[in-house]
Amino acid sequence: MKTKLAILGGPKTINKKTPHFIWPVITKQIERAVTKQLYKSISIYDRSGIFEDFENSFAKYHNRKYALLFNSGTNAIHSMFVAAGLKKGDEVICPAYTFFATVTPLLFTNAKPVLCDSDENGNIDPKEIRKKISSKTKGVVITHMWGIPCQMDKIVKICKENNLLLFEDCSHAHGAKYKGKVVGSFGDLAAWSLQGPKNVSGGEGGILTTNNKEFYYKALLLGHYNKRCKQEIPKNHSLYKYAVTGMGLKYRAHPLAIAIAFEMFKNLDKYLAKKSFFAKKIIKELNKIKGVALPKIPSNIKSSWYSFVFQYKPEELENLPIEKFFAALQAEGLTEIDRPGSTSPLNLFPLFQNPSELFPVYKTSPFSYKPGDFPKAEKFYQNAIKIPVWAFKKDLKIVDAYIRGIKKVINNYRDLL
């Protein structure tokens, strides 16, 4: 029997109180870790204690020599660009579709972002990267969007052939793997956010990794002045004379945040296994219904499933506007379903259309983008619908309910026309 859509007065698919998704989940282990750290120290000035423990574990997991904690992923990304010595006149190829903080820290180096269109998963397209390379290109920054690794074989090859630095923004992709190799271990520098809903979260925080000690020392000097720089930069190194002042910025993390993040990191692979189970379930259930295009993940790729983002296909539902489709999903009680807003093609933001008002250096070294410049990225963004990916066995019922709600709206879409 046909069920009337909730938006038209029918019963909701889900009546459960919100929120339906909470992350991070504060476990007893996290409570104990925070309490233990609270009475040990709430400010760490050097590389010791929980900072040292977390950095050592994180570096080992990613097969990197150095890991450095920060108070945000944005500052970890800023430190990547400063460590690499980017400056005015340099160009860096960047994804057009990403969260803006992948690229905005680059503006503080005065280098020019050269935006690049997307592939079918919303990641930077290697074919487009090749088109953007010039004599001024110094590097490529990539984001593994929504936890799905970029096409790393092709991107690494392009960077090697053209002697370009590779920067990885792994903020969506903790623990994701490309052909058995964890993301963050491909580039010259990599950065992760440890903020809010990230798979490894301390509420706020970030971390950088590299194998290059000179990059590491410069990242230290940017945001970890005095004790830590004096501890880690050799006294006979040319940069040691700057150890006390560094570059004058403070990017240190908070120990209580890292206590939370460390406990989550210890359980990362367990979380990812359950997220993968639920993501595969969603794909299996929705794979044959019209109106949606699901992420395409090759068998040798392991997504971290930060979120499950699918594409709405209005042409398969008699051009039902996405606004009506989305409103119907929400009316069914699927309140955690979202249309990503601030994660947008960068050319749609005033900052990338007219940067010189906030960054005067770009009056003499201009760049400017406009709507329509990156059609694949813009189409992906306009049709993107996001579902959280749960990570505990107890969430099976709510996952099933979200699947039922999506099917209900699609099966009854004509009632919305």
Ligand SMILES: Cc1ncc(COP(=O)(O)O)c(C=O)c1O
Given for the second form:
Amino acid sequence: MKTKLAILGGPKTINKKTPHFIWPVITKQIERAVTKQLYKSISIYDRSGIFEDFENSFAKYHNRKYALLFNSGTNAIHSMFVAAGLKKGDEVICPAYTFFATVTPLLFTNAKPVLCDSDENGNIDPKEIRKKISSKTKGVVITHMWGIPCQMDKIVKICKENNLLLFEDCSHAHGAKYKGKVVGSFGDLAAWSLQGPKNVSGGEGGILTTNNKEFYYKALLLGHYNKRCKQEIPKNHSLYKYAVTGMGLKYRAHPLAIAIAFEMFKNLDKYLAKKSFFAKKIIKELNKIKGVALPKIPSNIKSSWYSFVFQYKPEELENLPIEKFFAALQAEGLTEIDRPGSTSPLNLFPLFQNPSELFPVYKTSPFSYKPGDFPKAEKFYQNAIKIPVWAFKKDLKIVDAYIRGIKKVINNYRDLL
Ligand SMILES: Cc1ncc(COP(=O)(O)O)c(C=O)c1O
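Given the form predicted on its own, corresponding form predicted together with the ligand:
Shown next: the complete complex, the earlier chain at its head.
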């Protein structure tokens, strides 16, 4: 049946008040956990209390020996790179398409980021990684974009064959699985953001895991000085003498944030099951529709559905510009639909085009990227449209309404030409 698009004066698909998606959902359990922690302690200097409990539980879930909490994902990522001993002259292969904090902390080690183009899901492309390896390459960092695990069989093989460290940024992918194995358990080091909208969130926060004791001690020294270093680095270790000052940065988490994140972590698998149900529903309903390409996920791979990001295909809708398509979706009342902005190919940022103004070290070991360097990443970015993935049974109605709104715009696209 033909209905008039809202952008052209027709009825809106959704009239419900905004926001349609709230995350995290503050439950009674979270409220209780925060209040309990508030009266217990709001600064934890060593590995005890809620930090110890959360780290133990997180390490166990990922089958890792060590987990270390941080006040941000960015700082957890910085600690991965410092722990691995990266330095000037080293090269690290990084995704061109990621949130920039996957790579910006690397600049503080003075190593050089060697950017790499994407596959069809927006993840780093293993074929491209192979092309970028040089005698200076020390490692590969990957981001499981929007919750979809990277092609881990191929990436792990490349790293093994070439003796490269593997760093995982799992900030979008808490609990995602590749062939039954949880992400964050493939690499030498892994980091997660626990910030704002993440599937496990404390508002702000981060966490790192590793099986490597020496990496763990270095990570402690970077941002967890004094009591925690004294408690955990053995007295007879050569680095123990630095325990009081560490390297001097302060990356400790806030216990109230961790109280929130811990409650969310306890519910992670439950959230993921519901998200997966809704994501499958969206895929089923939009699968055969022209104008969109949906994420391609084999059945043995489990996305964490941090967001549902699909590709707009203007060539299938008589080259209707994405701006018009997107405006029509919004006019239908699909206000939570978004075009991801700051999660952009890194070569489009001045920092990656001219790094030496802010990081003078790159005057002598230069790198410079420009628009057009990573065509697949840039195309993915240009055409990416993001829908939140709801996590509660009661959200079924709103999920259906978003699907209806997208179908309506596609069925009537000709009116927008
Ligand atoms: C992929 C990715 N890496 C790193 C970060 C940085 O985490 P944080 O904001 O906790 O510092 C984010 C945050 O959004 C992210 O999405």
